[in-house]
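Here we start with a single chain on its own, the form predicted on its own, put down as structure tokens.
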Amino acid sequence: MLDFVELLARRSGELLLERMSQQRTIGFKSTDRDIVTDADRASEHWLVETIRDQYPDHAILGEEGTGDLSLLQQTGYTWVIDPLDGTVNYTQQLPFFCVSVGLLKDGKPHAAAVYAPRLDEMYKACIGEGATLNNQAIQVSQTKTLQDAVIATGFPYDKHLSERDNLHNFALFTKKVRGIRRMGAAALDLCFVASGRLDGYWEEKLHPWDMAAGILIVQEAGGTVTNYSDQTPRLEDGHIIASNSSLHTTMKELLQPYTQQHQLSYPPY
């Protein structure tokens, strides 16, 4: 099964490179800053064509409109598809963007494959079977404090609308850290948590298709991911913690604040 979760989002990654450098089509979804092209719904259509062609009986749900979210507590295998995360870097040529695969089963992660194509890089994980790099196993950070971490976050598509923005947040952890950085994917920055490369990652107004395949992929390298209120997250949630395990209590600490301003518990927003 996990040859075929690499596969599809391998393929379905160099679908994206091969149409890159084409005119785009561009249009808009929530609001004018989240976007959408012709190459994230090619890449959702050959995605869920290849998959219902092999598993039939499987349900997915995909980020440009297969499915919906009612799918995630049916029993089976539920396949959770982002053909393009990171969008606006690709329409910007810029090279932090991938294809996001996620299987559940029973409504439980059970295998992941995150490939970003520019990179050439394929993160995977299978339940109980840990992390990959290119093959490679991977794993968690040993960084222990927060004054000697690199983390990420991002800022929701609403920013401009909502006191929900993240600002405050990105203001208090940017003075605690060694550096912040913010690459525009969120599938991506787990990936880096879990291979060590970022300490620690926490988001918010995320899509279950932007964490499905790396909360798995981070745990299996042996960090922790909870929401906000240190619960085990659920992908309708929205909101996430991802660290080396050690940063994790000071992490959900920093954003006790907010969480319980803004109710940041079950159920989800």
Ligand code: IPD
The other form holds:
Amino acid sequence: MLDFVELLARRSGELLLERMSQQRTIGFKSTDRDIVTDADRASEHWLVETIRDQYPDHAILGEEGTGDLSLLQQTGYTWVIDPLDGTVNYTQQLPFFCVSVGLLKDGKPHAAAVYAPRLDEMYKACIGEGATLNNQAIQVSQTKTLQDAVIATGFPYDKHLSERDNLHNFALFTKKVRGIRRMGAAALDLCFVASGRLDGYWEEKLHPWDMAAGILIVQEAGGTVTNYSDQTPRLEDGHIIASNSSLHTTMKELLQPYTQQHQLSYPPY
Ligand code: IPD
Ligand code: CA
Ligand code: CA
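Previous: the form predicted on its own; requested now: the form predicted together with ligand IPD:
Let's see the whole complex now, leading with the same chain.
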């Protein structure tokens, strides 16, 4: 099964690369900052057709209109796919974009692949079998304190409209850490925690397809993933803390006042 998950992520990633130099058509979704391109749609179309050919009885939830959130509660297999994570980077020719393919079994993470074609990096995990980057086992970092840590986050597409814009938390963490990054692709941020390049990551207003694969990859690399309230993350939460485990309590405590003050509901906008 993991071979098929890998094939999906790799081939659709290659498709994205092939289309990169072509003329783009750009549309808007939730806000005027939230874009979708011909490449996002073509990638999802190929992924859905390929999964349906191979596993006609499996459910599919995809960012660009395939399925709906009720599928996350379903028994059996459900594919949760982001056909292009990091669309803004893609349109700017920045290399941090990927395809994220998560496979749930009875609503729980089962297998995952995230492929970043410009970096030629394939992250994979299967439940209980560890995580790999280009077939080499990966582990989270050993960093013990925030002052020695490099962490990442992201900002929602309604940041210009909503008080929940992550700017307060960004300022808070920036003062505490060695370095902070905003790479622009949530699934890759999670994989960078898994491979030890980042020591931690937090973000809110995410969608199930941003997190479905990355959560398993971090966990299988020895990291900890919760929602902001320190619970086992559900894909419908939209808020996530992923860390090398050592930093988890500190990160959660720093976010606590914010978590208590705001209603972190899903869908976020
Ligand atoms: C976005 C990216 C970004 C994150 C946004 C996501 P998209 O996904 O992962 O890093 O900050 O919240 O929506 O739109 O490029 O698939
Ligand atoms: Ca995404
Ligand atoms: Ca996307």
